[in-house]
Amino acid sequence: MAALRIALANQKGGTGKTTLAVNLAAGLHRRGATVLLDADPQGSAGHWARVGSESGDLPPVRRLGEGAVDAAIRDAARAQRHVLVDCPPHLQSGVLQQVMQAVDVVLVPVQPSPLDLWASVDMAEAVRTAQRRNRPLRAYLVVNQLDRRNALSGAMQQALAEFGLPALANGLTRRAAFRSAALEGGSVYALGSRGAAAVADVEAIIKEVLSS
């Protein structure tokens, strides 16, 4: 069976992409072989990595630089049930493009709040563009830092509706189990009773991608 390739971009910054990133592959290793590749200049997948070191839960995280993308993925992908990606954090990089054309699979995470998702508009022709060359390709927004005490606004729910992307059904909530799970080097999963809930925000995730 072929691997499932997962790109996770966003061009603009503190929308959780890592976050995701990270949390997705440590998820998706527990069904299979999985490796996360760094192509974010700031290196962050892999420094969380590198906290945790040998006593971390999240499979192999490898830099991605901006030769031979699309054959880095797919060499990755022979030896692997699942490739994610963490993409560059703006537009202008050729590595996003490249990344997209090669991936079944495109996550755009972002907060909730209208000016955060029209502050992501580019984000969704830049997809759109990707999809031109990679019509295969999927892509779905990722709502990340929910607060569950409060159902999304009717003024996000318009703004989703109108980027033009499709919005998974379930999101990241906000928890202070990602900010431990990222202080620790590892992933939610590896809290154990701290991180169940974020584990279950984390799953239906997972769930739903591998469904769609």
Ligand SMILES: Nc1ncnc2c1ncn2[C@@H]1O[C@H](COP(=O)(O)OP(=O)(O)OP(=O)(O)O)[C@@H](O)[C@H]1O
Given for the second form:
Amino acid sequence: MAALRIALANQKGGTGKTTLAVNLAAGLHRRGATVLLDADPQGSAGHWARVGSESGDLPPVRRLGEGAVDAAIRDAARAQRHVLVDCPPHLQSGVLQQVMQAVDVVLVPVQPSPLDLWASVDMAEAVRTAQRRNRPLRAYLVVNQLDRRNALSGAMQQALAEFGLPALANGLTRRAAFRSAALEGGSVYALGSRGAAAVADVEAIIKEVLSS
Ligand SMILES: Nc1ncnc2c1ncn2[C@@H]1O[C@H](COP(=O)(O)OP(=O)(O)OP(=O)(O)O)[C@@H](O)[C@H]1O
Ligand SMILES: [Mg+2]
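For comparison with the form predicted alone, provide the form predicted in complex with the named molecule.
Everything in the complex follows now, all chains and molecules, and the chain you saw is the first one.
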């Protein structure tokens, strides 16, 4: 069976693309062979994996250069169960559109404030453009940096409902474990009991995406 191909994308910077890409890749790798393609010239995912190359639990990370995006994703999909793609935080290069032509699912991490969400309207437009050519493409917002104590504000819930892309029911809570994992070059799965709550967040997202 062909691999499930999932991209993490948002033209807005710092919303959690790489954090989600790395931790989803680690969780999916436990289920079946997974590769993480780093389409961001900043190379954060690759750097993350190199930090933990001795002890880490991450699947292989490969650079995805502009130009051969489609062929590289198709190639990776042949030999894997899951292919994750971490995208750059801008729409200028053609990479984001090329990636969205070649995947099954695009997850768009957003921070839990209406202002941050509105900063991603260009991303929603880019998704709709991609869906005109790649009709089966499924796209979901994923709320990141959720506050453990407070539910989403009414304003945020309304903004999500009006945004034009559906949101996953599950998101990532703001947790020190996500930062620790990056510092240690692994995923939250490698943190043992320190990472248990973060792993539960990631697992809920994986289950929701696999059943979507
Ligand atoms: N759920 C979370 N809890 C705590 N820290 C988080 C969480 N998600 C992301 N972070 C931190 O927020 C910062 C930005 O996250 P990340 O690098 O994943 O975003 P990005 O969208 O990939 O950024 P860029 O657009 O620059 O590629 C990082 O320092 C990361 O460790
Ligand atoms: Mg990133």
